[in-house]
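Just one chain is shown here, as structure tokens, and it is the form predicted on its own.
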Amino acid sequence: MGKKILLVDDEEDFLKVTSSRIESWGYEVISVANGKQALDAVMSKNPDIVILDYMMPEMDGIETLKRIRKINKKLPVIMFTAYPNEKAIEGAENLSVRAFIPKLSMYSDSQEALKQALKISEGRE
């Protein structure tokens, strides 16, 4: 398998499907269903990425993303939401969000994000 993907979202379909394409791209998936899921795999599992979605009950995705860069400042991070805004953009930027995806689009750009983010984590870019 090639690098490991951190998924992180609420909804169980979605969380299947984004799961599978990811696969299918030759990645390994570790999929998680909340914040706290997702903080406990950034400790335990060691991805290489995370995809985080931005609404999620419980921790939000700005929640779970400042507690993320206090264990690990540099892990790149893509986050994703079915309600994008430029607020919600501009605080996922100051994270240091790697690319900020309209979930609807998922699927059409996420392989090109989560490329150009494996490249900038392996310092390539």
The other form holds:
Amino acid sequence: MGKKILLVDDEEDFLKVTSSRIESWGYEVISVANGKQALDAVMSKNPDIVILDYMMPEMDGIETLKRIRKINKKLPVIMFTAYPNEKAIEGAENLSVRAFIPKLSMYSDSQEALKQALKISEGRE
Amino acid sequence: MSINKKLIILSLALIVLPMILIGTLIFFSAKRHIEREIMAKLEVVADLKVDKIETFFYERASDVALAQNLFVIKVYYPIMKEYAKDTTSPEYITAKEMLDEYVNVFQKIYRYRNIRLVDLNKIVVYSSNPEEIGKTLPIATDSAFIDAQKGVRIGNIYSREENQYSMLVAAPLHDIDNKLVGVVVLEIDMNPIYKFIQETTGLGKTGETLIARHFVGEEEEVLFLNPLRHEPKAALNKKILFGDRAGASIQKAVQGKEGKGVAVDYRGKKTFSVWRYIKPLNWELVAKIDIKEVLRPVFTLSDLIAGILIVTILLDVIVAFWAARSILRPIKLLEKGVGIIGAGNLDYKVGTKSKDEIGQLSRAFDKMTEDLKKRTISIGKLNEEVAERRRVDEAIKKSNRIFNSILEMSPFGIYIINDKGGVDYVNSVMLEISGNTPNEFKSINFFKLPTYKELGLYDKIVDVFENGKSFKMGAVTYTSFHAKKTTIRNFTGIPLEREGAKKALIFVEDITEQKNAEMDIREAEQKEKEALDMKANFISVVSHELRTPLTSIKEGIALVSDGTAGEVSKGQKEFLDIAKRNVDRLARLINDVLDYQKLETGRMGFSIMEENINEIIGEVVEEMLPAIKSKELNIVESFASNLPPIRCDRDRVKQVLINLVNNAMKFTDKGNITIASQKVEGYIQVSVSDTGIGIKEEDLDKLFKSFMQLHVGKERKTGSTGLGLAISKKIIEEQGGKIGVESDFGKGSTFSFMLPIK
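Output the structure of the form predicted together with the partner chain; the preceding block shows the form predicted on its own.
To see the whole picture, the full complex is given below, headed by that same chain.
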């Protein structure tokens, strides 16, 4: 059984495509549409890694991450964003984000980032 | 010029000029009138005489024609001729007696001087004068005789003897066998005709009528045919060379002309003439009278006027002299008085009693002398006045000191220029502005300063001095003369009068810093504008560049999705649909960005036409009905009827409406979407109301800003670009309208726009 990945994004089409792509790499994907559902999934589904959208309505990526960290301090989190900027990275600095991936290079860069992130978390365990 | 001369010239101008004018007018009109009258008279005389002469000679020609056909003559003339050598034969005597008797009868028609029957050899066969019988015709060369063998002829006048003139009328004579046997010749005594022609009734002392004939001998000449009034022996003697100045009128008549006018006559005198041509006789007739005689009354009149004029001028001069003297005498008296008083005699009185203006003047003068006397007496009073004046001067000086200290404390630079261009005063602020030392500043002559001339300040300052006109000159960049300090200044100049002299008070305000700051702001604004332009340009270029690949992507997806590129499984189709949806969204976004950019920079073209708003709404509803139905929403239309047309861009208004209806649909899960139109004070209002989630009050004013999507839960999934309302707002405003929103959070929203009716 492959590793479980929690994918959080508010856009339906994006979730559908991205989860299919990640599944094709041999991972199991849990797709959720907002931060609240993400927190639920972190607690109930016990994912190995979280891929989190930085910009979401209501509870944004940073807020969601802060809450995740309250539940699980070590869970690897990769954040992606449509507009990568310093402010976003700064906000996430103390929250142990493994990688920042721009949305446009999602499919080429995230596979490597996922492998790296998982390796580190395995090494720790 | 003395008063004498002035008066004379003036009165002459007033009296003599009109007289000359009127005299001239009377003279010429009288002259013209008389001329016209005499001409008419001459014409009547001439025509009458011509008529009479013609009639006379016509009758004589008839006479000769009668004679030629008399049977008695036809019978007895040949007998007389045959028995001419035997005058005592009974045949000859009988024939002669017969003819004598007949000729006597004939003579009763007209008294001919002679009646002759002449044979072809010019021998007189019969004559009423028996002495002539058997002799050769006395005037054998007469053309009338020679021509008369062919028909009736009238000959020329000839002198029979001294002062006796005759004319012959002749006709051919045939015997009973109609054979030409001789000529009948009637001799007319010219004296009665001359008498008639020379008749001078109504022609005054110099007028006359004369006849003449064109005569070509060695030279072309005009021959006078009758004794002239001024030359009784002229008949057949006096000739005028053709082309001579004299006898101009007769020469004209000779040429077969009729006319009238002023002409020189045979004596070389100017005459009023009328000339006629008597064709049957080849005679010319002239009726004329001397101009001098005709116009004598007129000249008499003009002489009279001239006489009156001379008398008037003389009288005028005398009166003018008298008037001048009566004015001058008192003046001379006054002059004398002035001399005496001027020499110090204040008791002298001119004392003219005349009641005219000069009298008044001399009395006023006397009064003045009296006043002067009083004034002289009150010299002590004058000293007092001087003291008073001094006190006033003190006060002025004091006020000047106050004035100067005010100038010194002023926040403006101030200096006073005197009427020579020099500096009377300069305050310390001014020295600071210019950077000059007080001595440097005071050494400047502002009338000679080149920079003042270049900047036009010199002209303004001159204007202050000459016309007392103030001036203002703003923002002058000025470099001071000595210190070479450049500042931007406002100049104000006002006229000033101090101690009786004209000055110019100049205020200078240093606005250098203010101006520089303004310049900085302007530069910053310019840079900002350039940056905005660049950004706008960049966005527009990038968006256009994006469209091309996007179109390829869209078409590529479509080709795979519709099976053109091979069969597609259900799972594949699902991903293709996602791709298609998102490509469409991207295309919409690019279009919106471009629209927004165009509206923002004013490059959006509007095609404004007269439109019916309800028709536009109808079209939008029809277009969107399937989408509304698929969401199971009700559409409610509430149109006001009889709305006036509005001027707008139909497509753009539709774009706004579609956007509003789309928004309403997106945020409404159940209930109604209501579209209404109505007239509101010069506008037509269209509103789109929904029963959707509504908008919080604090968010209402953010709605129409660009990329302002309210983060309210699932609304992110609407696929909108966040530019729709911003674009709508701009479209409506560009057409002179307004757009707005009202909302009850949780219950629904109403978006409405208004467009002006005209």
